[in-house]
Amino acid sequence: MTFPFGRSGARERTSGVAGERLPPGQYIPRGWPALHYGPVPTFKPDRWDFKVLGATAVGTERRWTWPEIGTLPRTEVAADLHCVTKFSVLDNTWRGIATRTLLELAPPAADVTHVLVWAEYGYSANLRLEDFASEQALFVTHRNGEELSPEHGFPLRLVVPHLYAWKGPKWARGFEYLTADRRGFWEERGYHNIADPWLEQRYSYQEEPGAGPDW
């Protein structure tokens, strides 16, 4: 998960193509800042699992152990990462499990509209089903050929490049199908329900009617 508060590191100048790729209000930092809420969890592969819960098509949950996750097909996506704290990390090659793969293996019921992604310590982030099903959305294990570090979400983090990065929790442990929208951790604390960086959808007070569930 990306911590939506605090300093984001030193800034670099942007121009040309790189500048055109930046959503409004964003800048390019030096390196890849590691921001998160709470401690970095300890990975225990013998106890770790990944679950699909909620309104599945078959009415029961689906579960994978860490070795079983290792057998799922991998894909690569080249995409930038935009944090709500206003830094953007460009030119990433992400490798992981496509959300569409999991949607096929554990499909939602016909009336599902949203997904709540769960992570360690009960952290959550909600997404519209169409955002979660984006062809660029991955549960990531590697960035630029290197395994994620614990600070950046090892063993698994969600990346949804067209949304602010808090919508892609670090240390993901599964997701829940919803038939009605429900705000996640930061959305309950004043962050925008949709989180489009190109529209600067940072805070809940910016929400148009119908953009999120009632408080």
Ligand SMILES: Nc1nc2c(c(=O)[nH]1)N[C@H]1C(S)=C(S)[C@@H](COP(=O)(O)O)O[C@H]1N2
The other form holds:
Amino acid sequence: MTFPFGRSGARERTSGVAGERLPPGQYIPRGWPALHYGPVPTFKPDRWDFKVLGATAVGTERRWTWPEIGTLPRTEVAADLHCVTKFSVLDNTWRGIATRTLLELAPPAADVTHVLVWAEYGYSANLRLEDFASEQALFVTHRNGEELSPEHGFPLRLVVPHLYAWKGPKWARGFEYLTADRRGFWEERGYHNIADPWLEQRYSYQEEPGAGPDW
Ligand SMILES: Nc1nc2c(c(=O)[nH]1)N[C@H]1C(S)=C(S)[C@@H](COP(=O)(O)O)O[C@H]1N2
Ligand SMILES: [Mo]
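Alternate state requested, the form predicted together with the ligand (shown: the form predicted on its own):
Once more the chain from above appears, this time first in line as the rest of the complex follows.
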């Protein structure tokens, strides 16, 4: 069986079977599993906001209300989703706000190297600035034309297709510019600081020296 290749992210494939489309160790489940730590938060639009914190270029935080977020331009990206527990959901059309749009609207200071993305209940994930700024990275509102369900991250979840999916917080509430790397929720709990699925960067014990901050 062949698949339409070339839309799967950083590494394009020109031919082959599902096995070549999938990063090592991954399988295709039925449907779209929902996986997260803790409860699904209730969206309260009048209290919800999205903030850019930390080392912004102007030195102050930037905040959007839900109606204000609604005015930002939308982007679509076709990409796969790879979970470190080994399922991969292929051929998603994600729609949302490009991280690049937010980087332009609230730029980082010159010495920013990493971004810590924050979500409800204190969940977080750290990314190198260049990974966060990937052209395919979106704060997603819709998948395949449908609004996200609460368990998949409504109203807003980050998707960074070229990294394992824990790097994309569901129920995202903002991000913090860092001038030194700081581990997020799973990165503090033994998962790899970088998380490239094609290199199977699953666990922190695999980290090369310098791939993550000291403990
Ligand atoms: N807020 C939050 N976001 C999260 C998680 C979580 O526990 N909390 N889990 C991550 C993990 S490990 C995966 S695989 C994906 C799963 O997304 P899905 O449930 O939409 O498939 O969400 C990621 N985002
Ligand atoms: Mo995951």
